[in-house]
Amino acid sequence: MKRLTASYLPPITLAPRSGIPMHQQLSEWFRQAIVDGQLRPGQRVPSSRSLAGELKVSRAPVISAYEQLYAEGYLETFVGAGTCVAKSIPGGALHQPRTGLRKAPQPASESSTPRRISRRVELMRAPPQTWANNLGAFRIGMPALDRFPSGVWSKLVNRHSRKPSLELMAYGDPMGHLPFREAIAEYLNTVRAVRCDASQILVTTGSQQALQMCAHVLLDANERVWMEEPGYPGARQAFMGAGARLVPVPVDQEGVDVAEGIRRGRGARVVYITPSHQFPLGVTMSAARRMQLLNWATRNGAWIVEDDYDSEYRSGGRPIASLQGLDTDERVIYAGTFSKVIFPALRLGYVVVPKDLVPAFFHARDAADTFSSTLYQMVMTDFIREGHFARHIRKMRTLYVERRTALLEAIQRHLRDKLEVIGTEAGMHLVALLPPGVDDVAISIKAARHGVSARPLSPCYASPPARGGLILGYGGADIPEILEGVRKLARCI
């Protein structure tokens, strides 16, 4: 290789007043010039003394920059030749020279080589969600953060973080902090009629990770999954990410239509359902349908993923018992979250796993991100054990009834001839159907411009529905925000 002389070194521009140390500016300039092809493998660079003289700077920052570039492998020294760009850098892999080192990156469409990503990610891609940018009315899944007992929570956090134990600071059990799992098991046994013990509880970073792990543990590529139609888009993304084939199964007043699922999805390996409070329509799965589904799963060796995302909040009496509690063949994997009952940023959820699947889920959790925050698991353990959790749920249940009533009355006052409300018995949201032919996505986009988060119903369907609608959350908005939100929504519609 013919070595070029140092006289061909491109001009070096420094910014003495930028606040960036001189040695860092120099090392960055050389690094970028080498990557861009302005300095080529084997090309000689000036000695530290001559470069310092040329730039009229002290020799120390030049030496420091060269030492850094030696350590990173960009420069090397040859006997009798001085300092050169490392010959080991592949010249053919470098970019073509550019006129300016700070030029914006080349757009992907103009790239000389394809920039491929997996087809799986393309399938998981969701449309723009402009309605998710607002935190007021009517953002779904948002609890009443203004009523959260932050004083109690802060004291519990301080209790554990003031003098953190080794257990808190070290790597944790992928299954979760054992006292936390014991507290969850006791709560589920008592309140949700879930049959489990702490050994079956797997702590996750929210219900979405729980669904992703279920998909990867239970399914191979191209295996069939029943999905409620309409249903939760996040579940669709989780199962598509595992390469599953989705089978939409319609939902009626009794929940998912099991007979239609059997007809459409023969050989399905997994059924995803929200039986206690169907998302988004809000219906409760009937006892007959539950028995029918459990019997079918047992006969066919299929798994049922029960997503129990917000059924603590039911206005007409106690919450509906879980499907998992009726399962005698351990076919149900039960998933829950604390995002709706505490706050979303907590990032704590859980899965109740059949005992023979515990090792598989353990390895899936370990491979995903090892474990959830031990600090928050310890804090939540105390929050449950000391009675704060039960008190908070009771208060929020009353509050959400008040907010739902205010929303229904406001819709009746301003939009009774435009919206048909369904799904008002439980949870933190309701569905308002629009007149036939009205584009719910367009209404949502228009509402978002006015600061109203009205999620469209149609993206919850695999194919366009006969009638669109809006999903209106009332948990995270106080009554004045709800009333103003309905007035704005009326103007948009």
Ligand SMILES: Cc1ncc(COP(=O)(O)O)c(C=O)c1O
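Take the two forms, superpose them, and find the largest set of C-alpha atoms that agree within 1.5 Å; that set is the rigid core. Values in this document were obtained by computation on a predicted structure and should not be read as measured data. Residue numbers count along the first chain shown, from 1. First, how it differs from the form predicted together with this ligand.
A movement of the C-alpha atom of residue 400 falling short of 2 angstroms is seen between the two forms when the two forms are aligned on their rigid core. Residue 39: CA moves 2 Å or more between the two forms after rigid-core fitting.
With a cut-off of 2 Å and the rigid core superposed, residue 74 has a Cα displacement that reaches or exceeds the cut-off between the two forms.
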The other form holds:
Amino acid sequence: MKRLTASYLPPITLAPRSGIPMHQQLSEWFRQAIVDGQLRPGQRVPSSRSLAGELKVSRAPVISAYEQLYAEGYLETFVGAGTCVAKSIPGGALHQPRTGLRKAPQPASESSTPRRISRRVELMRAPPQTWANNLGAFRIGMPALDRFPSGVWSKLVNRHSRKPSLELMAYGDPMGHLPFREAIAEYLNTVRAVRCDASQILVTTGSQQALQMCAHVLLDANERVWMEEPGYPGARQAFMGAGARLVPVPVDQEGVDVAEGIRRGRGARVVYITPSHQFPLGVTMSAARRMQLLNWATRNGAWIVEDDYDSEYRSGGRPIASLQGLDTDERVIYAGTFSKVIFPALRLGYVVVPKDLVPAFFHARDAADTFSSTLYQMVMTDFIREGHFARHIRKMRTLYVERRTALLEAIQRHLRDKLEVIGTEAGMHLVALLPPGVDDVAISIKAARHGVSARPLSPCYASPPARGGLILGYGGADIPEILEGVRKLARCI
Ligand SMILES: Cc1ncc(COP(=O)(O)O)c(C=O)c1O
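Mind giving me the form predicted together with this ligand, seeing as the form predicted alone was just shown?
The next block holds the full complex; its first chain is the one shown before.
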């Protein structure tokens, strides 16, 4: 038989001076709680001994109430599982008259008039993401989970959790576990040319939280933020959630158009960009645009939030150094994540903050959710220090090139006349533009019905684009899945 979880003690209040016998008060309480759904079919109830102990009464009235409830079919017992609410409640029980008992309240959420919530959150609502509900081919941001070294990982988790240290279990530093921050700083110095030391690293629950922290620390309500057009919808939500006014700035072959940004977004406090691998188009920001942006930010006292979410996986040409490394005025806040290089459910990322902003970020994180899980920070420290991280990235880089090549060849074979592919140099996704006039959201919905997750391009724009497209992730699907996925897409377009 299935093991049941331990029973919780229900919030029963007895009225000793009411004149109603104790066993009757108890049986009425249970009956009503079962009828109202507060206690669910199959849920375990406390033993008579522990309930009597909790209520500070003798066991006799509890036993008598339970016996009555067995007789009526509300409770049943299983060997080894104790006393439970019956799996099926006696017929008509749900419509029994209620004598002197609480009336179930009408849930306000069922009322026809929507109740007032903040305007900021109303604006943050995203359209339903049909394409995100399946784990089939082309889901974006999904690494090759089947190739993750789970044996090594579970050994490291065991190492720290078998005999957890006090440090692992107690409250931790809002900035993060120091050895982890040291390992991140070393990695970023070496691989991404980010100029920082461990004191500037704030560990977050992924880069989504890093963006939220930036929005809260850097902006007041109604201040302007440049957003890439098209851009990352998660960043839009993070900045909107802080009450910012978003200024869409077009992206071309050289990345965000800085001159256009200066024209449209005068007085902006923050610029959000993905310079190493623009999301979603995949372009790399040119050196000239980088210098132009840094100079403008220095002259105007603006902040630049650099979201470097997947540049570990650059295949062609030289690795692109971070924008933060070029910044001589400490204007860039650099955000990164382990979601793409380890796995998204780990929920670990980081922000590199200029030294004078460290106290502000510390307090913002402390006020938000205090700190990230120490266990996983310790495990990741070992994973990096013992060389597993670098090895895994190297292997995945080769694998993603193979998967991307398979996807490109399959598109060439089946969809050459329908899709124009762009943004193939780095990361784990590419963009396939559809012919003008084709509705990308409709195609995505159709593809989702075939078990393929093809995210539409147009929701990444603030205003409808001239041409829609599909954002196709290839990291999380093996080659047979990719080939099958393209065949299914060909049927949808
Ligand atoms: C451009 C970009 N930034 C940030 C994120 C957020 O990543 P996470 O919050 O999982 O670290 C993503 C996720 O796909 C992304 O594509």
